[in-house]
Structure formats: C-alpha cells, structure tokens
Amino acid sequence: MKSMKFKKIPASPRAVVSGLAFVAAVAIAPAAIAQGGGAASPAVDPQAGKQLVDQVCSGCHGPGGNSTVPNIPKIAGQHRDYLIKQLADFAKPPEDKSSRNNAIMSGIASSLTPADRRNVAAWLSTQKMSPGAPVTDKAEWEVGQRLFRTGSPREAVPACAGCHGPNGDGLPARYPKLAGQNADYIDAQLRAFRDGTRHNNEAMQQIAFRLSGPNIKALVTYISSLPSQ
C-alpha cells in the first residue's frame, strides 16, 4: 500500500475533556511530571548542549537526535522540560520509585550535571524531528486514530489527545511530543508502563494497564505515522 499523508485536524472537545478528566482523577501532581521551574530560569548554553549531544548522545540517538534504530527514541524536537525530567529520572537510584531504569541511560544521565541536562535539552528542543513512518495498514491506523482522539469509554481508556494534543505535539513541561516517534520505541514504552517496568508516570501506568495488545499495536501505527513539527 502506498504511503499516506495526513493533514493536521482540530481537537475534538470530547477527546480533550475525557483525557484531562482522567488525569485529574488519578491526581497527578505537577511536580511529579515537570522538572525545574521557579521564578528565575537558570542560564542555558545550547551550543554546549550540542557538543554533549555530538559526543555522548548521537551514537545511539543519531545525528541531531533523530534515531534510525527502531527501538531507540528520536529526541530531536522533544520538549525541553520533558527531556530534563527524563534525564533526571534516569539518574535516580533504582530503588527510587520515580526513577526510570535503563543501564546505559542511567550511567550517562548520572554523569551529567543539572546544567549539562539543561544545555542538552535546550539544544535538542530546537531541532526538527524526522518524518514519521508510512502507513501500511489503513484499518489498523483507523482503530489507532479513534483510540488516540476519542479513547474507549468501555475500557476506561481516555483519549491520548487529551494530554498529548490532537496531533501528538504534546504539551511543553508536562506531556511529551509523540508524533513521528519510532514505532518500536512507542510499543516498548506502552508495554513497559502496562507491566510496571516503567513507573515514572502514574497516569501512563494506569492508562496502559487498560490497553490490550491489539490496541497498543493500533496506537503505535497511528502515532508513528503522524507528521512531526
């Protein structure tokens, strides 16, 4: 089947309301989601961040943060505060319930200073993510689109669009950009949230717990095809 291109479409009010209502129900504290903040933002040096990305990150995540390895995420264009939070979570000790565990990333993140994390995130957030994957299964894509935009009330699954935006662009500081992300990486993270091996976001754990294997597959097909900005 030929690759398909899709235009951005406006948010569904029902999708947004249902997603936000779920997040409110699980009472996620903003401090557990966003990193940094305060009255004055520390100074950042994006060029110092670029040097670190070139030296440390590009071997796995690709030049400029656009990984071509299916199970390694693209980090180009990701929201700055989200990147800072993930690096901070990787650097936490394994016994910390809010940590994110990955032997390679934990070692790297632990070697970075808070200033390093800010610099890396500042530079990566200005890069452009490479295009998403072509659609090869239209029926599965349509199932994923429905789940993403309206959720599944029967299974108590809220719309992904409620937090990640109708086009997968996310919300800075809180929810990551998903559009165009590598399919295998999305699949692995949803399953990790579902089985509890990734536990640095309570809302995603509760949502993923309600997702069936076929629904995860459909969401992956849809999300990975969305055009990134």
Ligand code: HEC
Second form
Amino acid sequence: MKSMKFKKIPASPRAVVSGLAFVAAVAIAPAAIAQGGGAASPAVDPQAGKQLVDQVCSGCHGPGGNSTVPNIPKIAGQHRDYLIKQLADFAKPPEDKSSRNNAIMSGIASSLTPADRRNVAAWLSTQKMSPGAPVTDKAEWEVGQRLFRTGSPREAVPACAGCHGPNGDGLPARYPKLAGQNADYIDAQLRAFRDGTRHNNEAMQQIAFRLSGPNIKALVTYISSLPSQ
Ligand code: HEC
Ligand code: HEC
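Based on the form predicted on its own presented above, generate the structure block for the form predicted together with this ligand.
Next comes the full complex, and the chain you just saw is listed first.
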C-alpha cells in the first residue's frame, strides 16, 4: 500500500491531494533522514528504544545508560542528535574519513536500523546522567576549570565552555554533554582526537592537537567532577 503510493508521487506531484501528500511525507521521511537530510521528523518510539537499551546496551553502558565502567561512556542524558550522529558515524565503513572507529561499537551500530537509532536516542536523551566523580585533587581541578572556562590563549586553546556550555552540559544538536562523564573515557577521547584515531569532527581534532598531557589531565579532573544538569 505505502510503496504503491510512494511510487505514484513523482509521476504527478502537483496533482497530489493533501491527504496523499501527508502519506507520502511519512513514507519518504526515513529515507531522507538516513541520508542526513530531511526536515520532516519521522515517528519515534522511545519505549522501543528503552527496550533495546535494556536488552542490548545496558550490559556495557549500565542500567539505563549510566555506565559505571570507567572507559565506557555514560549515554543516559546525552543529547539526542549527538547520540544519533555517533551511532551513524560508528556504522560508517572505516575508510570513510568521517567514520568513528571502535571494534565493539561499529559492529553494534551497524546492526541498528535508522529507526532503532532514533528510538534509543529519544529514550536515552530524556534520562538523567548520574552525578560526576568526587574531586580528589583541588589544585588540578582549578587548573582544569580555568582551561575549560577561558582556554589558554598562549597555547591557542579555545575555551571549552564556548561550545560545551559554561557547565559542560553541551548544546542540543551539535555539542555533547561532558559534565559528569566517566574520567577514563574523556581522557581516551581527547587523546584519540589528538592522535587522529577519532576523526569524526575536525574542530575537536584541531583543539585536542594543542592540548598538552598535563592540560588533558586537568581538564579530565574538572569535567568528570561536574554535576550533570
Ligand atoms: C560490549 C559493550 C558495549 C555494548 C553492548 C554497547 N556499547 Fe556503546 N560503547 C561501548 C564502548 C567501549 C564505547 C566507547 C567507544 C570508543 O572508545 O570510541 C561505546 C560508545 C558508545 C557511544 C558514544 C558515546 C559518546 O559519548 O560519544 C554511544 C552513543 C553508544 N556507545 C551507544 C550504544 C548503544 C545505543 C548500544 C546498544 C544498542 C550500545 N552502545 C551497546 C561499548 C558497548
Ligand atoms: C568549536 C566548538 C568546540 C570547542 C571549543 C570544544 N569542543 Fe569538544 N566537541 C565539539 C564537538 C562538535 C564535539 C562532537 C564531535 C562529534 O560529532 O563526534 C565535541 C566532542 C568532545 C568530546 C567527546 C565527547 C564524547 O562524549 O565522546 C570531548 C571529551 C570534548 N569535546 C572535550 C572538549 C574540551 C576539553 C574542550 C576544551 C579544551 C573542547 N571540547 C572544546 C566542539 C567543541
């Protein structure tokens, strides 16, 4: 039924009555989104997303997406569009320069349909990220705070807050939440951007390239301690 209507549309687009146009928009939207375009928002099913998280993701990412494993990220409370982008990047072939490569996640993300990705992201983004780590080294934390808020003009490092927000909560759509993320994971990602093994964002690569080891350590201490809003 749907596919018949779908096929009819291009033949005489102007003759389409509004009811049929609506059906066509619904039928076409998932394909458009899969290609990274499309303004129409396709149907999402957060409950189906929750089920998938419970069955497939929580073994590693923790119950509800709040991982307690140091090198596995918390995905609860992360922004929806950022989650969708990461899953799409993991699923790209490794030779694609904008792919994100990880042996485990690439396999898992490739097995998810675009609808699965939208569903898990819709559910996860409405959850709350668990609180950050307690501060152990106050002096290092202060260095991290300064770097995060004002950057380091001398080393041409911009303020992280400029994109990730003054409290590290990110900005929906493009900039991920960092506040309260697991320390070992943040550390690994900054190093991966710096050495080019994570290459799915040019700006972050350029920034990480200018971070010294001690600066990374201080930033990780600060960011992982922030309470997630
Ligand atoms: C076998 C363990 C495992 C399972 C199962 C798993 N993940 Fe992951 N996931 C990881 C690891 C490890 C990373 C970190 C990858 C890296 O270092 O780049 C990760 C990273 C991610 C990221 C990137 C987060 C960020 O902040 O950028 C997302 C999103 C994600 N996983 C979603 C999922 C979803 C959704 C599922 C279930 C459908 C899932 N994962 C199942 C281990 C797992
Ligand atoms: C110009 C904007 C911009 C600035 C400034 C910036 N970031 Fe980012 N950052 C991004 C974007 C965009 C991403 C998401 C990349 C992607 O799509 O995978 C990101 C991703 C990250 C991630 C990975 C998060 C995850 O869950 O995997 C970390 C960690 C990070 N940034 C830390 C920092 C730190 C620390 C600074 C300051 C030194 C900083 N960023 C400054 C734009 C920025």
